[in-house]
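Here's a solo chain for you in structure tokens, the form predicted alone.
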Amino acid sequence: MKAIVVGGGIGGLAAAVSLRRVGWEVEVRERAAAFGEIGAGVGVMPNAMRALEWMGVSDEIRRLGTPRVSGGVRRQDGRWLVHLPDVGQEKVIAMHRADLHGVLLRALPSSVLFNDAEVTRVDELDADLVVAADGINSRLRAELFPEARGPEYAGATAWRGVAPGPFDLPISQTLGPGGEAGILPLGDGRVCWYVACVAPADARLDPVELFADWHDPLPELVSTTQDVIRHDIYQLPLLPTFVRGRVALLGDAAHAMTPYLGQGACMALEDAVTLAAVGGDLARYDAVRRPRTRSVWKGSRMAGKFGIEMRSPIALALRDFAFRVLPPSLAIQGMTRFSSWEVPQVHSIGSNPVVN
């Protein structure tokens, strides 16, 4: 059985090095003249370990990133409303998105890898199965979902980096009135940091002057970084399905969703290994993703109800008493009701493969 993957991103290189591993032949085309990824950090939350477990590459992840023992939230002022000095976040791996990229490009043969190779439509490939991977702005989902809308603004905009160091730092994330940020450090004492606010589409912003009065070292680390990439932030509405033909969407190409959850990355790892680990098997392929990107994709908008898009001072007050009063058991409990997931297993009764 062949599959061709469109795309070859974090999402795409995790869907070619899983099929591969239950046994399909797979050719990955991505359009750019060079495979590589854009962007700063990433959590490889406890799920996306598990899935990078299951492709035999998490070894390499735990070699490159930094596990983080510390965490919790601030408010601007840099006072924690919630913080858990030991427990919750041991599993948390943090990394460069450039790292994690690499794993999944050096687990793939070259001979598998295609740049420069633009997919525009299905009838050009030739396989059993193609995995539409090629992000939130997908020609291919385009062609075969033509009545679904496009890309949504979600109402904010944001900053990303890494600044060099070096520094000692926890991982955090700190909220403020229609504004958040967040801190990844990086082994090396770099730190890959964001920063994101409330804002028109487009508008004509200065990070460095909209985050100057926040809690040290926010301030440094957005002034002091050379290379800070942009994005205004956009969400697909959902869909009915995920497949069409033989065709599955994948990543972002699915399920794009609002970055306040930091599980964007993590979705398309467990899409990847759910996709292979059902051998294929596109219904249930969809069976299994829909139900799990949706809670995902509306827990993503309601954290940013709660978090960035907050403003009036009333309710400001209220949230931060509830964060400070919020037992540790609690707020773990959150944090787990999104990376508890397991890779399906399947066996079979009769003829027909049942996912678990």
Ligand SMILES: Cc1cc2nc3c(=O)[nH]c(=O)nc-3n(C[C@H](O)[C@H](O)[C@H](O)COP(=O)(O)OP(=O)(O)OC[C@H]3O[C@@H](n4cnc5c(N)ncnc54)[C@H](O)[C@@H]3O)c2cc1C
Contents of the next structure:
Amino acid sequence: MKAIVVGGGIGGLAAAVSLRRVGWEVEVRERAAAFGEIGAGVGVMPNAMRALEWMGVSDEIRRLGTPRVSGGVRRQDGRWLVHLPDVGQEKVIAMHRADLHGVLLRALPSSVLFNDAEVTRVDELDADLVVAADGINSRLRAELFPEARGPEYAGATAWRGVAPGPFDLPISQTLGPGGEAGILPLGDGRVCWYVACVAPADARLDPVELFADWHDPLPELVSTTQDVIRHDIYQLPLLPTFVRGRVALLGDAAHAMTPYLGQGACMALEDAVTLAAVGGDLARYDAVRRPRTRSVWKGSRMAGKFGIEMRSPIALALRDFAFRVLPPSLAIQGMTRFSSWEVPQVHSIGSNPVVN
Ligand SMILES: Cc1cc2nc3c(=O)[nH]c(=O)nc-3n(C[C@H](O)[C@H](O)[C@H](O)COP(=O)(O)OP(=O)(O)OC[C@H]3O[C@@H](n4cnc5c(N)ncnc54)[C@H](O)[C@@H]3O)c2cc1C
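For comparison with the form predicted alone, provide the form predicted in complex with this ligand.
Whole complex next, starting from this chain.
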């Protein structure tokens, strides 16, 4: 059986690695001149770690990502609202996106990778299975679901960077009025950071100015990092199915979501492993992945409402109070409640495979 994967981002490469593990012949077609990732950090949550374990690459991820450090949630002035030991490695392993992409790329032979290979139509592709992993602006999604709406602006903008360090910092998310920030240390002393605020799309804004009075070392990280990437945040409206004929949508092409739970790339990894675990059975893939990604998509929207979008002083005071009085594990449950996912086990009852 042969699969063509369209798109060589984190989702597409993960699909290729996973399908090869269960015996598929795979080809990855990437439109860019070279396989690679720009961007800054990505948080690998425990659910994504299980997917990477299944793919056989988790040791490298642990080595390259956040070491065992403490962390939690802070206020704009730096006061901890919740602080836990062992957040790094236990709750989240942050990595440079290029490192995660590189780990997946090295798990594939170069003979299956085709760059400068833009796909414009599904009928160009001679394969039993086509995996559309071509991102939020997916051309294949637009071809197969012409009735579906395209990306919609989620009302906020983010800047991300990697500061060279070396730093010795805890991992943290900081919530302020109409904004949030995160510090994600890597294993080699570098630090991935992001800052984000509510804003109209394409607004002219200076993050150095906006985050100048946030706690240390955020202002220093934002003002001294050389390459800062800005992303206005978009999401894709939910679809009634991820499957058309022999094509499966995967990753952002299927369900691009806001980044407030840090689960977008994690969902792409889960999609990839699930598609392989169900042996490329698209009805089962759809039945398993749509409810899961729908709840994470909605949870991420909700996290935005209780996080970055909250601006009223009364609501902020109530939120801070709730963080202080709740046991730490309960206080961060909103952020971690989707992390308990396990790779689906496929077994047979009579002649029918059943997915757990
Ligand atoms: C500000 C921000 C912060 C985020 N933070 C996190 C986080 O902490 N944790 C997390 O899990 N997720 C995070 N995400 C989400 C995450 O970045 C995405 O969910 C993930 O990268 C999606 O991967 P993908 O492979 O589906 O798509 P992409 O990474 O978009 O890859 C698509 C690939 O397809 C190629 N392509 C496109 N069209 C074609 C074509 N026609 N033919 C061939 N190739 C094509 C592109 O060149 C690209 O290489 C964040 C996103 C944003 C915007």
